[in-house]
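Next comes just one chain, in structure tokens: the form predicted alone.
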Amino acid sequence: MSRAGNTRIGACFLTVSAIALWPGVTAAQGFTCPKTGGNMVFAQEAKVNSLDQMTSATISTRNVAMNMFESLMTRDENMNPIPELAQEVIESPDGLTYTFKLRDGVKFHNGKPMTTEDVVASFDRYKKVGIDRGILDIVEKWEATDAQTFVIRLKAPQPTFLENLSSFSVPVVIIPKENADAAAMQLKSVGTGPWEFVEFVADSHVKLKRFDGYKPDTRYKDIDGFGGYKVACLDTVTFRIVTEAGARVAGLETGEFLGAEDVPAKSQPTLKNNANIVLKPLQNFWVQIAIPNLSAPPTDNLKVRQAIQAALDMEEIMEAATDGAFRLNIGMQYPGQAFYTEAGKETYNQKNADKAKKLLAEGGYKGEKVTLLTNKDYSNMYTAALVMSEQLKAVGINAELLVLDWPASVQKQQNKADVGWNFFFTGYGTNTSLGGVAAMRFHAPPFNTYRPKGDIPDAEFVTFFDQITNGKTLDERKAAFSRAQQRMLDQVLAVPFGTLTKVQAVRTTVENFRPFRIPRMSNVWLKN
């Protein structure tokens, strides 16, 4: 195999930090814990359906599992691809071959040294059961050429390949070879990260402890996104599942919880004045969204979907869902991101009851039930569904809520044999933050989250998505993204309401907790 003189990552839409990817980087003086010990109890807002990072796309899984598992590549603080378990990444001049040299001395939580045999087995499992396995369709083969060298050969050059591989939405985490035959959602929680699994009690908590065999990445000085120099300063971390917002706030105030996810806006003024608590806001945390089911009547009818779209008052929905902590946002990217576009803005926030009633008549709507599948674990999803149902009733639609817990609602939405719902309520945060390809991925094969009839996806959308993925230039990929968003909104393959601001909080005894896409527990310590 011929190798480029330098690593060529410039094909990605992102600006990649050279110091992270160049081979031969000098070791940095890494982070040292000012103090070790203690148990961090963190109140998490939603139930966890599994800790199998390859087969669960829920943020509640990612909150915990990303502290235990690692990948060849991940993203830094600014969402640029960086190596994690890879020491260096070398792209061939023709863009067809990627060679990954592994970091020395990495061990799994069971004490076994990581080799490329484990990497091969991890990719093999992901290709079989990984939710985002479509990212590997471009791959001709992968192989281990020696114990520390893993090679991926593509069928054709793909400018966004490392962008896809470094996604942490449902990452290709590296697991021991002996665990790679696990069925979907049944993977043992054995990874290479700074935290190892202790116990998981459904609907109650997940407990992790410091992995004493962890070897930090000496190319960095500190944690950087999901990569960097990571150290477990705490003895243990307990993720407590507390779905009621008031209980999270009360526990934070009493000190039962040292940190909490999603502090409601109405509680923030009081907490801000509490000298023992620090608020940690993160703007544009996710796009609040509802996904239609095109396999179930009456939402299999485009006119009915367009009528629903026309009836919605996004300001009213987002105001209620977030207590005012929101921004109206047309599509699947945030303003300021490279792929942001206002394509399809004419379909957004129409608040047009007359148009909705006209479209219902044109579509032959006869009062069929429209079932809104939601949950109370995420109160903003539940409230969005509640307000949407009232807006639909106001134009003559027979809307009703189906309220399950978060894992059960996800399972129902993903079960292609289950047509007992018309809209599924969720939030797109991780994928939206990762850029153009990731933002649209859930609507492309193999996901097809809008559940097209016969599982045959919208052909125009698929064409545009392929162009986002494979376009040779950034301008080509951005133009394709705009066309894909227009098609998505014209055909009502998704109903984005707007973006919300997530506010986490910690007690003042917690040092160095920095808000990110998930709660990162590395490089965090307790003063007392």
Contents of the next structure:
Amino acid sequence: MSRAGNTRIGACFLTVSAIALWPGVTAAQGFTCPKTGGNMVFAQEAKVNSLDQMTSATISTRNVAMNMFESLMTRDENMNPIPELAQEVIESPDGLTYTFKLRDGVKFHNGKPMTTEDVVASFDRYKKVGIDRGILDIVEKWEATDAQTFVIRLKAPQPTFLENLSSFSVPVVIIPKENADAAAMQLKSVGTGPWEFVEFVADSHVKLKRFDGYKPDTRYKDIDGFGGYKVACLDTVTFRIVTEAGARVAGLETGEFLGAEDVPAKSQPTLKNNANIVLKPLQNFWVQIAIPNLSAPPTDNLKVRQAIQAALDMEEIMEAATDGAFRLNIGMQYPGQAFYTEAGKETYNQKNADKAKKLLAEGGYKGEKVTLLTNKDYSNMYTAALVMSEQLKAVGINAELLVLDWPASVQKQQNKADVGWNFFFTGYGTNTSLGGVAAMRFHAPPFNTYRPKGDIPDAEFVTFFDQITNGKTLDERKAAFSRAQQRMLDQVLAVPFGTLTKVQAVRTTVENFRPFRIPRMSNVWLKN
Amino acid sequence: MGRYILSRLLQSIPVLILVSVISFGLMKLVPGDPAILIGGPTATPAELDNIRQNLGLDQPFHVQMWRYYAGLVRGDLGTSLLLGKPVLEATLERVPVSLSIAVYSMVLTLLIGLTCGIIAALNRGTWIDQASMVFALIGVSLPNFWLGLMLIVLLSVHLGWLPTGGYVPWQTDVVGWFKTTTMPAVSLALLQVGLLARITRSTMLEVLRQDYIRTARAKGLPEFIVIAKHAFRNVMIPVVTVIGVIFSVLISGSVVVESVFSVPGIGSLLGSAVLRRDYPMIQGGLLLVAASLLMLNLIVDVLYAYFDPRVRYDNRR
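Output the structure of the form predicted in complex with its partner chain; the preceding block shows the form predicted alone.
Okay, now the whole complex, with that chain kicking things off.
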């Protein structure tokens, strides 16, 4: 995790005033594999639809694809933007031009050296089919000025442009020019990462092998988030799709799998006592959350929403929803993140029945139905809704559950004309981890998850959000985030319950596996 | 017979058209948007529009329907929204998986089900009869989800005999295939064994009461010959119908069993398609499954003629 070059480059980036945000730095002694070889079989919970990293936003795709693909910029262990395929990033004084110098000697899995022609083609494809192509709306043009220099020119300065560009949600991965005409979901899995594609059998497995032509990033000493000094110590990695939790645990116990994700809480005590298995909890995987419908009575009434907020015992909800794998957490960022704030603390985990009843009376609540829209596809969302409904009933609220399957519940929630629900249950993971702008974007136009009355968003919140996006300095943006979170909680625009801990596990023969937002297979080796 | 088969094949065309109309219409009525599943619940409206545009879901209903049927006429079942590959290819690559497990499971079902049913009938009213029927009842009653997990715990975790799941093609490694398909095949078979054993028993009891059996015994034929030659063939007439139904269930796969054992079969493919609202996959998959069931029914009807010489499908007398 240590970085060989300027250790303050993350902070430098966020202050924006610097010209060379990531100047080229000297090489350092990087990580070397104590042992090479072996096949790591990793049991993954979710099915992989496609390995086209530009057109899939699912975690299951990212788990695999981010071991194969790389981007100009990515995120480090603490989610700060860092360069990956870019050797150097220079911002013009007017904030309109970003010049990327590519790292030397980077090759694609097909053996072809990466040049700026490939970068241009990758951006062209992303603009055409990339799911998050809205991040390029601010861009006037991009071009290659020579084989190693790529330039992006913005229509207007956007201080958070590199923050968006380095997002790992649906990253602008760099692919060979000859593959860039591929239609959505049809991209060949040829990237520049330490792992190259072998085979993908849908609903069964994806197999990768070490890319012998990989050139590690010598600016770093070790893997760092999605970037850093990456080395493939294993010969092959097989991601096995095992949707049944019991089967994942059984496979881990028998040694058939060397690693597994989403270990159920009920199996953890047994696995803890197994000398051959090590649990790897990943805290803050997502914020468990309920989103109110501000267009539907009675949650269109602020006093009623505040009463609901006052009634909730977050510890009880999270304990039941996660079987104990949680942390209480205020708001939309995790401790340790640059934007973390305790603003709105007084609104969180109040479990104050008297206050709730008083607010209900003040709000003129007359026993109207409060419908909690949830699903059983994600058991934690269902259980959170179930416990919340009981807590609401305890203060005299006429709460009821509406359980649909996940796709139907999401569609119902996104249907602007539908007022048949009052709270929608979900989890905010990737975007929360990405930082300030991404975490708050759901409540600012254009919004999907937020249902303001008359489709008019909270003006104060929108002002703060604009400052998070366009504030000139990090401090300015952090202050705006704090005010936005305070406003969000005061107005009960969202009800965050706490953060979920996702538990991964590996056999003790697996060394150096560090839990992260994807199962990183680089710099991992097998003892035997 | 040839004319009969041709006529049945022609009759299946309107059935398949009906299946396609119903599946197309139903999928448009069911709430849930594949774009949301690809983009995630927090995708912005612009992102969702981009995905719908990528997938052609932004087109009006009639345009989508026209494209679907124009494709069908050309033999193109469309492209899976989530797998990004043609539906026909995605389904056909699962056929060997589901078919091999279905055949393995069918063999187990026939061996155990017929044996249990015949033994129970021949020992009517004894403890053997009761034990066989209790075994059959347990097979029907156990949820195959639970049974699958118990098999994993016993045969994989405790005994270490079999892998917990996955699938190895028999062309690659026969032993690997046998190891990976045994638990799914047993889980599927035990559910069907009960049904087959009970029907075999009741049919056998009925047949054993017939005059020709009494005659055979009166002629002094050994009991084995009476059962194997005279009774068994007649038992098979109704049993073949049940076997056809059982095989159709096995071949269309079991979503639950395939999920427990991580088997990439047709059941798991269609199950995921439904959960993820992969419309072309569901429509095409259902059409192919319907076509295979129609073929299976035809085979069963043809088999009647083999087991019962009185059954003839030609109109000529």
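Between two forms, the rigid core is the largest collection of C-alphas that superpose within 1.5 Å. Numbering follows the first chain given and starts at 1. Here the structure is a predicted model, which means the values were calculated and not measured.
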property	result
Residue shift check between these two forms, rigid core fit, residue 426 Cα at least 2 Å	yes
Residue shift check between these two forms, rigid core fit, residue 398 Cα at least 2 Å	yes
